[in-house]
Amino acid sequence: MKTRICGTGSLLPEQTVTNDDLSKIMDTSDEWIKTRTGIRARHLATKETLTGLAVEASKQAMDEAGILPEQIDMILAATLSADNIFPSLSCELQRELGAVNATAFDINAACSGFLFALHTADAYIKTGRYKTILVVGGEILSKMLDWNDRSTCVLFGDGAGAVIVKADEECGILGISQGSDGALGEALLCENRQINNPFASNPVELSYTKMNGQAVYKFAVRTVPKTIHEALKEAGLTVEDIQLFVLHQANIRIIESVAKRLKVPMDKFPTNLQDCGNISAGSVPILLDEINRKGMLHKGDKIVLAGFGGGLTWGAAVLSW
């Protein structure tokens, strides 16, 4: 039994924001930041729900698959921004769509999310125990920046992206690969609220994300490759056998240079992230959807999904569409 992705759906806030837009209220450019990226523009949310955009991805996402509210057994959301720190963002969304038989819970892997979640999925289905999850991604990254801090702020973006996957005989997750490693976790960080009781007193402050920048960079490029084939070996298959690889949105420089160790042209790798940035858990789902409403994916193309981010975790999938 395999897990297949049937059906998919995002959406973007309204709110666009150019690289010339900040640079009216910080000390950046469009080149300084666009050489670096490769991000021209980010959409962020002004009035927009992370549950709200969530809401209307997984509605596309149910329709292109056909699948009622009822017929959904499981919602896992990958999140570290979600509207509340409870409830849930699984267990809003299985309100808001009228999902009663599900159940539902977060995962939180930073950028590599939505992989680790579409990883849990497949491991529910091939147990048997579950036929249809909703698997979600999504992000309000702009709440958690320091709109001051001009080398991070830049980089990130809003949105969110769903997908449907059933039990198939035929078609589906052939491979997959994950990690993480704790003692890397300061490169990208975002402190909680400190301890504040009657017996201990610390200031309350807002914590922002902050990120060592090279770090991240020559963790990626050393990690992705390695987890890509991983995952590729599990599924019996090279990079050759590969039509598309679908990753997580950064940096268009890490992406090259992934490309450039998998020794596989840059025409294979889809980006969106020139008009997006980086959607943490959003952003495979996003540009998976972008790519399937563009009819880029074929029945039988196999593809690769893969992840990387803060904890710092990485994970890839090998999939038959």
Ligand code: UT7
Contents of the next structure:
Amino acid sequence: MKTRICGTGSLLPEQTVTNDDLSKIMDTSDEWIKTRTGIRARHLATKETLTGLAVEASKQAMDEAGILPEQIDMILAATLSADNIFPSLSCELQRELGAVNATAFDINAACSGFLFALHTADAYIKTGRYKTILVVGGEILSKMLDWNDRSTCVLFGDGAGAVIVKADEECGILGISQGSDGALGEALLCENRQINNPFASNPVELSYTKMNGQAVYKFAVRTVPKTIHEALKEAGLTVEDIQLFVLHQANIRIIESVAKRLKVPMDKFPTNLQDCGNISAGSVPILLDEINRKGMLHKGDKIVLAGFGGGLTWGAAVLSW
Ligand code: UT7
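Which structure goes with the form predicted in complex with oxa(dethia)-CoA, now that we have seen the form predicted alone?
Full assembly next; the chain just shown is listed first.
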């Protein structure tokens, strides 16, 4: 039994913020951001909620899959920026969609979150316990950025993507790989609230995203090709068998370096980071939905999805469409 993606959806916030817009409020430039990252613009939430973005993305995925809310057995949302600490984004989605028969919980594996959620869905489908799962990845990371730290705030964007996966005899996930290295966690970090109770109190100081960009860069270019090779090995395929590589959209230079290491031409790596920035757990499902809607995916095509990020974490999936 395989886990097949039967529908995709996505939504970005309305407000587009270009590099030039940013250069008016901080010491940066279109030239610096474009050259170092490939990013030209990103969408930032000004009035949207993550639940609202994810509901719309989920409805699109359900429409394409021909699924009614009551048919969803499970909702898995990958995020580190849900509207509430609890209830989870998945439970909010369950309420909004009327998915009354679903079990719902969130997964936090930062920018690898969507891959981890997809792998979790795959494991549940393989047990036979669940047959139709809504998997979402989305972030409103802009609320967790230090807008005085130009080295991080220019990189990220907001948005949500969703897929419906179902048990299928023929097509679906053929191989996966995932991993974590908590010892490197400080390279990409956002602390939660400090301990604060009548017996131990700390100054109430909100933490924002901090990143050692070069450490994460080196980790990504080393780890992503390795995890892709591992997933391909499990699938019994090689890079030559793959039509498209849908990678986490952090930096065009990372994607170029992965393509070079895999010896695959860049035209097999669709990108949207130019207009979206890095949407963490949202980036893979949003890009997947874009290429699906453009008609770039055909039944039986072999594709690779891969992500990496905070934790540190990484993961890849090989699937037949
Ligand atoms: O989702 C996973 C998470 N993240 C990633 O994948 C990020 C991986 N890392 C990267 O993409 C890159 O390391 C960055 C794009 C974050 C940074 O690129 P870099 O080539 O490693 O630049 P850098 O950090 O070495 O900074 C170079 C210079 C510094 O100035 P000095 O010290 O050379 O004078 C920075 O202060 O660029 C400066 N700088 C900026 N200048 C203009 C840093 N941010 C900016 C900025 N605008 N926004």
